[in-house]
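Single chain ahead, written as structure tokens, the form predicted alone.
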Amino acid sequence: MDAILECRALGKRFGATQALENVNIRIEPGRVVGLLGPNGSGKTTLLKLANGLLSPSEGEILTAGQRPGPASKALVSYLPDRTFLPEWMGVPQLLHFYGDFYADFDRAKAEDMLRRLGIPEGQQIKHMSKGTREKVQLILVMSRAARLYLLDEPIGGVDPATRDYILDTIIRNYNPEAAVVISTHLIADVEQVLDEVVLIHGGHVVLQSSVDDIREKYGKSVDGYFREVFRC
């Protein structure tokens, strides 16, 4: 089976700082993968490389067999860990913007999710709470028929009551021929939807494993195993 995301001896330096080194991972279609690690471990750098926002210093990264470029970027739907929407825009303008910019954007799907979360169409971004902005961003990202969804802290700013809905939204709205990579610190909240995890620390991949294998081999949940490996 062809990989949706593949890293081969991937490295990234920022000046004298080695953010990632000799990263080798392979993610196949139909998988929901947790990208887990302490702060500063290189998770966001890896997601930006996969989205073509950064260029590798060593090795290579492939999306559906393609090196970063216009063709690979068209296959990736990326949710950054901070607000990226123009504050002057309202929901209708955002829907038009995504519809014009992305050929695979499903406006009807986005409108349905907005209604389910009770987000008024006439509200401007600047008048939304931080949590509502993050919900809108996630809805836009998940309303594309992409091959690779890269989600950086998708539930970090929402209340616990909304997290289950958002995770369900992620699972129900991605193409089964696609893969989803979720970078998060809220491991216990996302563990239920993960097929496998990539643990990263100090720019190195510590482990890539299925969730079931971690539970069977170590007798722990992913959250419990993470706490043991990265205990302060």
Second form
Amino acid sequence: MDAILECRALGKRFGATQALENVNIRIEPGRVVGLLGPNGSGKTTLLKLANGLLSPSEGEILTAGQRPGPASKALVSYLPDRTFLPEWMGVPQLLHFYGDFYADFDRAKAEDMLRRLGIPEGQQIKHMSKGTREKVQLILVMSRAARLYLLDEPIGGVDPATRDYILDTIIRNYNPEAAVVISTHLIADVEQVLDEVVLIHGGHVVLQSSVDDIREKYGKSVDGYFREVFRC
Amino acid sequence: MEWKIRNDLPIYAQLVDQIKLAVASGAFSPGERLASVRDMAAEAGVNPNTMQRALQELEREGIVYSQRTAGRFVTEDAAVIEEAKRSLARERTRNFLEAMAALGYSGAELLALLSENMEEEEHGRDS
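For comparison with the form predicted alone, would you give the structure of this protein in the form predicted together with its partner chain?
First the chain shown before, then all remaining chains and molecules of the complex.
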């Protein structure tokens, strides 16, 4: 099967700092993958390389078989780790904005999910709670018919009910033709929705494995295993 | 149904166990149509591929079956359901015996403890 995301000997340097080194991973369609690692391990750098916001210093990265560029961007839906939408916009403006930008945006689907959030008419992003803002952004990102969804810390700093909503939205939008990469350090919270995990530490991939293989082999959760490996 | 995922076992194996329990206890009736894989996965809060794997395992064991277009159903075969029930009961009994052995109970002492508790429970129900 063709990989949706493939890294071959991928490296990224920022000046003297080696942010990523010799990364080799393959992510197949239909997979929900956790990109897990402590803060500063290179997760965000890897996601930015995958959507073409950064370019590799060494090796290569391919999304749906192509180098990141205008053509591949149409296939990749990216949720950055901070608010990325113009703050003055409300729901109607956001729907226009996404519809204008992305040919694969399913407006009806997004409208339906947004309606159920019950956001007051005319409320601007800057006046929404953090949880609501995260939900709105996720809905927009997941309403594209992309092949690769890159979600950078989608559950960072939200309450448990919002976290459940976000994970539920990811599961309900599952598409066997597409892959989802979720970057987070909150492993216990996402573990159940993942097929596999990529553990990254100090710019190196230390493990790519299925969640149930880790549980089978070590008799503990990925979270428990991770705490043991990265104990300092 | 309520799903509980523990940390120390593969997720798919726990899904197999819990669906089997739902069938054995009658929470899923014989011949009942199951929700779609995606909906079951969302309800359990697990990955759809993991739920799919669990359902395939249950299909292999004959506890559920699929019909090409209509979906997936709980078996109507009473013998299969009875066997699922017995195998769950055996497994739980084994776990119980292991836990009791760890506390130093076995043989006559264990039986006495059991009947004592069963009597208490009967009385509890009477009053």
